[in-house]
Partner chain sequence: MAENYEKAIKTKYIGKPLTLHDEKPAWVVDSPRAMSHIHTYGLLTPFFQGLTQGKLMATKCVNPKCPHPSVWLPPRADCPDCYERMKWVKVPSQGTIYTFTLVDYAGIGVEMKTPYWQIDVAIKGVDTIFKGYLEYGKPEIGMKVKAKFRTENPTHTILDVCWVPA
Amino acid sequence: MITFGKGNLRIPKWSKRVFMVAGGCTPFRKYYPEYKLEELVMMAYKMMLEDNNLKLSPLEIKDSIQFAVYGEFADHFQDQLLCESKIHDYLGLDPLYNVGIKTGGATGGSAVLMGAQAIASGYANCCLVAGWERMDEVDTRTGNFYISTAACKDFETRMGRIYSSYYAPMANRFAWAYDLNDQVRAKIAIKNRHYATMNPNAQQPGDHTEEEVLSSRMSAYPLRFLECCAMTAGSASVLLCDEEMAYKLSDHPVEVFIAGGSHTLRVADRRPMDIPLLPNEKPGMYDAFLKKNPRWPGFESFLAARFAAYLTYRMAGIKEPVEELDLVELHDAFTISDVQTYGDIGLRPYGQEIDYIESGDAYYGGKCPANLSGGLLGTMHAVGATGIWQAAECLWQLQGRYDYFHGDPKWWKRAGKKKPKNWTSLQVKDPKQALWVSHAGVGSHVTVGILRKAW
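This sequence as a structure, only the one chain, the form predicted alone:
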């Protein structure tokens, strides 16, 4: 059984406040034969510098950066070790120091966390965080194999060599424990892929019926193809600053709170622990729940997400997540990973996750809408960029710039698309706080970040 020592649950405290002022991304695609990786990263970097209403010129901002953090899931895809050095040189940032981050699917979120720590410590007052993936330089079967090798070969790989087969037993276990049916998972796929139709950068947007989702090909029972994200090529970046630099650069900065957790899945031997209670939860509230599910987290929950949320909510002073958050961007690589996270981060108590969808709270116009960007299912999972792009989507919502970054015809043209005639704004009305989850493996690494309007 996992137990904590006296100091393990210390809440992180920044020495200096941390802010985010700008974000950028590429369109996300299956293939990018016309661009080198360096050019894709430059595309997101330039968008970040040029299109976020910053008060200094792109060159002045570049000249203000002291540190860079780069996220990339796998060197395998472009057959280039230490790719971050090559990118750093191409962006013209040598000899400033940079570090590369690799924490599986949570690489983007971990990169933001490392950049925030550089700002909070005073090492830098302006830090670039960028991430990418070139999953188009190998065939899909090889790419799936590369990704699957991030799983623990002693325990997890035995379940199969594609990630849907790692999530399939969790989906079956969750369905048994919490009465989750296929229709609820289908609603998540329908919702997120529909929201992606409003995003010019989306790789797999679409309006689907429940019947289409449930009749799509099976990947690993019970997960169907329309419940799984796709391999993606693309890049994203954000700019982090201390308070003085943030207001020098932007009239609309947002404050950053972020923390992480980890937990490796040990098949048939996943060590249990007491549930760390979130600020909105009371001692004893899970007594009846634990009688039916005594070995928490089991296969139903992500301990790493719960631990990250436990820390981040207390860093940010969040008491009631659904009441205080205006939107969330969750790691919906699979519909089941989306559902499982609802309980982990307190959108619903454990055992009541289904109500988050059925109540309408998860939809645009609901109490706390999820994945208005289109999520991973509809828009992208260029792994090293994912958690960074999610943060940028939250930033743009808080700044009231959803319509510009999703509705301006120039972004649709950049993506080689026409803006749909039925395009509809998904800008949340006067949002103040947003949360995003960056998630790896079957919960091996997770960061939970909160952005708060700071003007």
Given for the second form:
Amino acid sequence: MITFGKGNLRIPKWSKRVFMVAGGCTPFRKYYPEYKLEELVMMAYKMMLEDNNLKLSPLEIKDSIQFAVYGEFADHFQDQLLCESKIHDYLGLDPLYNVGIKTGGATGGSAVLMGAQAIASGYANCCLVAGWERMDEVDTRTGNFYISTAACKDFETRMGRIYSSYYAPMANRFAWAYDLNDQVRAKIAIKNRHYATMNPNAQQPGDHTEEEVLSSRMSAYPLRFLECCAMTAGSASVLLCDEEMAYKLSDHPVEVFIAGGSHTLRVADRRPMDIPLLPNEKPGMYDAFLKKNPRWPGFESFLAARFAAYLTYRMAGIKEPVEELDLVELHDAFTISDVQTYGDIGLRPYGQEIDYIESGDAYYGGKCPANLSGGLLGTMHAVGATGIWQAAECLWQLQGRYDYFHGDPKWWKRAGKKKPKNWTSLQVKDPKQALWVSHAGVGSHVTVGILRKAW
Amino acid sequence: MAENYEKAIKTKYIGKPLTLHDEKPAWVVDSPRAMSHIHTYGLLTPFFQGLTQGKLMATKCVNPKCPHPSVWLPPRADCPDCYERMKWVKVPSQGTIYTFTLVDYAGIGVEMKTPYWQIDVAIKGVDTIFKGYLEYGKPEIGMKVKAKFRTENPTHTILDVCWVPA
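Based on the form predicted alone presented above, generate the structure block for the form predicted together with the partner chain.
And the full complex, kicking off with our chain again.
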């Protein structure tokens, strides 16, 4: 829709407060012949139960769970329908009810949203949210084709059979409209891949130069290989609770706010509309902008992300995102999707997205650092797990446990790597609130979640 | 004749053994798949048929009570704003390039030889933008293009239309 009814804009309100207490993940790799999928999910689940300073034993927590939400992007990749049933059985959770969630790249965020709804409604007071993808059963080009069937099969898939070719037109239009150059996009790739060098679970860590990024192989002009995430195998999980259970399990729970927005599968079908304003934006502030760029959201921005932020900021009472958020984890599947989102979630006004990078705000030590985890570019995009893993990384930052989960040699050993000598902490100092974006398609589904320190 | 379920049966393996793709660190088998999907264009058949006749057909909402009557290309049968069935209209075969990319590395099964220019075309009177590819030339935003149709040996897909510089 391009105009809203009053009812459409109601701000979500949990019936009960929702908390997150623990997270876990596997190391992320391109190819994982050592383990079957259910073994990878068990690895992430056990890490969640055993390594988060929970006050009950893993089996006592197992005895406390009532509901599970599972995120998996594509049956194509797993080559197993009802994968959820097998995973659930292998985690020993039958006959508790479970559901599988599928919303493309936003699957993880949507799974957390569904788990939060189970807690908020009172259906459960302890809910597992786990996700996975194993993209290593097919070769990369077949994987590219599978993913491209998440573009419109009648009108778009055949035009490229690779998702970069659906983001690249947005990159070219964004560059034309807002003067984005290759160097800024390269900075994002360099930043996130560098942060990934501190993450033992990262699939594509690396210290790259601008020249390396901009001379890496072209995928779809102007997006190059080092600007694109890779196919990943791996799993992640988080545990959601109501207030009573959260404090029973943890001395350091965080409160959860999350909402979503959607938009057409085809960017082509996005008709121009007014911009829904965030709490820090004033009516009329985009008048001149809209005169120059009359097709908002067009190919430049994501209504789904804007709408999710519109809801979640009001749900969580956030007024000034950059001032109030201590860190963010964005969906940097491509450098361009990262840039586009800065305006949508109000890190900068529309048209000034580039300044979020150029000002230094986006870096460690900056006002609101982004993707200290290494993001999708540097660390992982095991699609069904991604939005869950991002939430876990935010949780660990808020709990002050970045160093444990990224610096303890045992995690480097688990990943079969040696902790680098130049490893440095990316723990944000005394953070209170973190945001993560889980994003699908060319902006078809987006969740914006906020975690808030609750002790 | 006895029914099958009344017989003692000796079972024969008639499958094709899988090959071992890897033996270490675990057994990894190569499990091939080949299949065909029987896919309908449903109510959009006039669009795909139109391409083979050299026409660009869009759908238009003609409901006077519709809050946002629009012309859709890609077409869709029903208006998402008022839920009424829409009407077929022929739209101009010219437009301007709204944005573009060069597809250099494509997924498996790609039907154009890479690299090629993929373009998004704005067409006068159409509320949406239409994705296609440029048969020859080099695109830039704002460049005028016209549609070219594959009226002979059609592919029966969206690739029956492409664009050339106007």
